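Heads up, the chain below is alone and in the form predicted on its own; it's given as structure tokens.
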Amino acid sequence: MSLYCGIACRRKSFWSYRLLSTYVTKSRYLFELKEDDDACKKAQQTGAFYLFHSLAPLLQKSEHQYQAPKHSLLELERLLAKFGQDTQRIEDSVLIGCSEQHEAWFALDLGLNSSSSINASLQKPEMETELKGSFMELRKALFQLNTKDASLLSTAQALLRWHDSHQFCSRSGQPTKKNMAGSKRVCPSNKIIYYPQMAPVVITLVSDGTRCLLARQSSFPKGMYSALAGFCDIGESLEEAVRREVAEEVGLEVERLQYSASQHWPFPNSSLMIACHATVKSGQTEIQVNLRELEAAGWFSHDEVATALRRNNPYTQQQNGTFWLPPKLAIAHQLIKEWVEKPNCSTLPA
């Protein structure tokens, strides 16, 4: 027996004090400044904040891409005191991620009405002359990012317009009050917790062993085709939601599916976007668009889609009546890849 306690006792000292991944540290980092508020307001003292206007990013043009400035508390301090606005404006702020050497990345919004601030909403001209840079709607600049900046800004709009959309509580109607991380909102009179939420979407590239099935919504930029897309019902699971988007929207009826893989998607209101491969069921290819639901649909071929994806500016192919598929950055446009590279790749039973 003291045998066995002895090893059991140095199994636990050497879990205890292994070194753990730069991944692990920073989670744990980032779940203790949500949970923590003093820790979280001790973080800002060495962090960066992004800065938003109307929920439209501060970028600054660099060659062919945009890039999102960062501030250091001390500049961001000085910015509102210039303008006239108290420094407690801050603690509108919600953290959005940290480095690997734990500098914590902050999002601020300063065109919209500050719950903590009696200061009004900050001019937008004025604060893009003293930044030197440019308030843009994140949907036109999102392409021209590189991966990390998008993918932090995508997460900071989602956070910053959530919030603006949840200051009351929906039992009381009392105003709610959010964390400093920015992680969740509380009703002070009931106590009920509100948490930051996305919507789940499910996106389907539908094949037939040889072709894939491409569709454009009228609000689609023109000449766009895309995958099908829809939300999931309340009570559906993830195949359920495939099978009955496809049979809505193109009439068709899925016999196979496989999973691809996952993305926030910030636009309109932060979704996750679940990417799937699905084929059909073999003579039954025939589409019957619902034009409630899109514009059109087709079958394209693999060398058609191949060919678009080769386009290196596809916005150029508007002019000629070429059609072009969704950006690099988008999950759609990697699902389509996929197929291409790999046409065979749904072939899992559903």
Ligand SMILES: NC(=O)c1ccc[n+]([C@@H]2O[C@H](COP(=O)([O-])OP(=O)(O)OC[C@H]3O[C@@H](n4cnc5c(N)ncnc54)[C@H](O)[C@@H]3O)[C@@H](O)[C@H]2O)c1
Contents of the next structure:
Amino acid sequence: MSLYCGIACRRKSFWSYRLLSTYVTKSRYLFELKEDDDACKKAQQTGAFYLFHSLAPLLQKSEHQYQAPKHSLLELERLLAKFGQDTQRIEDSVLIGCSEQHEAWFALDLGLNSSSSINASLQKPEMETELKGSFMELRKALFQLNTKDASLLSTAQALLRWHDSHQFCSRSGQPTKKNMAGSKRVCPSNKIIYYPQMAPVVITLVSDGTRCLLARQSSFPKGMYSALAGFCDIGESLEEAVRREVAEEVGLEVERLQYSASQHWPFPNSSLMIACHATVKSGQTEIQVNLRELEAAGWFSHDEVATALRRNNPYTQQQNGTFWLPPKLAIAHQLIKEWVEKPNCSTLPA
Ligand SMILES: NC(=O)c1ccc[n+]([C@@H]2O[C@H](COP(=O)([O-])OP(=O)(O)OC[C@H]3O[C@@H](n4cnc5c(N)ncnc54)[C@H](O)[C@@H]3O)[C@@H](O)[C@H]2O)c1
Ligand SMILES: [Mg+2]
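For the form predicted together with the ligand instead of the form predicted on its own, what are the coordinates?
Up next: the whole complex, starting with the chain shown before.
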């Protein structure tokens, strides 16, 4: 190697090191674990496991706060041995992320029937005692956790649910096999690959310039109103889905719309919520509620919505007979908050 080449190479590695941010190296590490089963298996040795039981995550309470505990591979093996389970069950775990120091994070459900373990559901109460925590329904758990853990557990549950419901090939009827990371399943007989899926859903906050339109379904908790939401039909663009959903649900025509943000939503199955602001033509604001979809819908003034946002306890609101809005975690809340802060935010023609 010439002196020049030595300098050039050193400079190159210096710049590579400088240019690859923590985020980039982390993303590439996760990509490698999804592609390479051996690398993923190796990552389990030093990784950490979040535990679920029948899709309910394990939480522990310390003082007034809940947290999602992580377990090492060794702790998990000891736990399975204690409950007479085959450690092969660990192969059902799915990769859900990693720390900046590349500690890989996995999720494993100890309650679902397993394809790699003949012995199915473990005893929940006994497990909870042993783990000094409780398996909490995800909807409740999300409100007890910080945003980072809530998002991680949502991803974990969505992936565990998808694997649980995609164990057979829809063409051959044969059992499919997951890769180590759980980023896909393959049918051994015809090699069809199945990838985890999310259904795109548009959620739209309609405004007439001064008021915003909120609606409720009969399945919503009592008193809660939200923005209009609906699944995208096959072949539709985001814009077409917004126009159709608003027309279908409240009988109005969207004139302009503006994309705001998106969010993965695990209920009832995985959805990609795509949030937009929309305006309707002035003078064409008479709502015709589609009662097959909604229980009620109405226009709310800026003051009414701003006051509802400031109230934060749905239970006291119900007692007062006032309406309340989705919790902070939901993208609907962000959309409504955005409108309250900037009611005249510019929108594009639909
Ligand atoms: N994160 C949030 O802030 C937030 C707020 C509101 C709604 N949401 C979610 O948005 C989703 C869609 O809202 P919606 O219920 O008003 O939708 P919607 O208006 O499309 O009505 C639901 C109906 O659409 C049909 N449908 C079409 N494709 C479907 C699919 N892929 N999965 C299930 N049903 C399908 C079914 O007949 C179903 O009854 C809900 O699941 C809800 O959880 C999230
Ligand atoms: Mg709807």
